[in-house]
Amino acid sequence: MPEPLTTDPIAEARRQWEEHGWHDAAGGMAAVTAIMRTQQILLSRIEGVLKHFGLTFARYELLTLLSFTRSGALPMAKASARLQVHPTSVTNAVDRLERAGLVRRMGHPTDGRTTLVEITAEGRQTVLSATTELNAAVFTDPGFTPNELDELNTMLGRYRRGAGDFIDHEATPGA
């Protein structure tokens, strides 16, 4: 972590914004902007914890992914689809996982045109052990109180919501 600012650099954007005529689009610009260093300082902190396991955070939740399914195995696609990411993105950490021998590649029994990613025994261990640590690094403390967790959390999942990212089925009348 680089030494730390004497002033919220932030901040001083914002005041910038407002001083050049911006004040409708000063606080949604801080907001954003303050989301966007979060998201690097967390960042950090996992992928210094994921260092140690050779995963970067992307491989990391497709091994995560594939450890909670029932069989341990998902097709590429629909690996891809839940983790919101292009298909490419799900080749490329295969491709990296499969070198390490923590997934493997296999024809669906059923569909001859779609291939599954299957977690092997290594992978759940690494993945286990991997999760063990950032949960007593990063996710049991991540910086803010259980309150301003669950008011993080409703206000981010209502933004993801209205963005499209989802459809919540239980808050939709007839769904």
Given for the second form:
There are 2 protein chains.
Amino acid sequence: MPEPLTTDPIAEARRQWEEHGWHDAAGGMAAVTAIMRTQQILLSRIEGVLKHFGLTFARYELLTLLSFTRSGALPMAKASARLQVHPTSVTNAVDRLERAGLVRRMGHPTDGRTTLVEITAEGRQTVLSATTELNAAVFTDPGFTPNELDELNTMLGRYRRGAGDFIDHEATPGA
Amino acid sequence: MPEPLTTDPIAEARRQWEEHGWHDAAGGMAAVTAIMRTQQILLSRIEGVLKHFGLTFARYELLTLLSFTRSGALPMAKASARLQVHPTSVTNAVDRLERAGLVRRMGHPTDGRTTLVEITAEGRQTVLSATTELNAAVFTDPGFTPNELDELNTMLGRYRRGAGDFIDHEATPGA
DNA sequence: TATTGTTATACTCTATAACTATA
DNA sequence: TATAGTTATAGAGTATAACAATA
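Structure of the form predicted together with a further copy of the same chain, given the form predicted on its own:
First the chain shown before, then all remaining chains and molecules of the complex.
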């Protein structure tokens, strides 16, 4: 990685936006770019931890989802919908996880078309260890104050709902 | 894309975190996951616009950076540092942009090692059109209130500085 | 005819290592 | 010896299209 910058590149971009007269868009541009960059930093921290377990964030999320299920199994399409990723991404993730022995493919008992993904005992063990380390290394102190976390959860929850990410009754994620 | 969810998957994950006794990490997990997801939504909106210009977000950012330079040119390493991406990513982006006629590679006048990237007239035209459309379609109304934008800029600016993203004197990006 | 999932293909960005050329 | 950049290679996620099997 390169040397540290001596000035905030996003603040600098915002200044340029203002100079070009794009006042209405400057704040939005800065916030959107900041979200992009923050995601990058967080993802890099997370994947640094998950690497120890041979997992990527996408595969970790799939394992976590399965581990929270009563039966430990889910149809591929359900996993795709819940994780909000493309079906081929699930196929790919399951391929890798299956090769690692963390999940297993099974036929559906009544619908011959659907494939069930089931987490294995080893998968449960792995996701538990990974979560423990992730919680300690990132989630317990992600770099925001408790107050900021509440604001983020409220604000982004509202944003995601507005973007059609989910149809919710009225529950507010924050607090 | 799959059918819309009837419940917020992040709120659901948070509930599971609480149930497992991971109270200290639940809020951080939810906020971090929300940032990830929000980034995905925003990026998809942005790339939907940039597609009309044959650009990706990474290439758009490079073009924008060059267009804000006095001379319209920058050494590869400088671009890498400013955009906070890997040198090979810059090489790749410049390859594509050069093939599209939007930038041009030039030798450095005094240092034979460095390559300068210069934006072409067509590149300037393209980045201006793209910015106009991006501002209208996304940045002017990104889905957050002006107040929320300020909070995001302040909060994420502080976060990025804390993460060592840049060494700033004291300037606060928000407001 | 519609749905589920896989395969093939392709295109991102990212990262490491090996290499050339220059300072 | 250190720096700048390219190349080769590999891996990740994402996406479209074609296809098989089943409902």
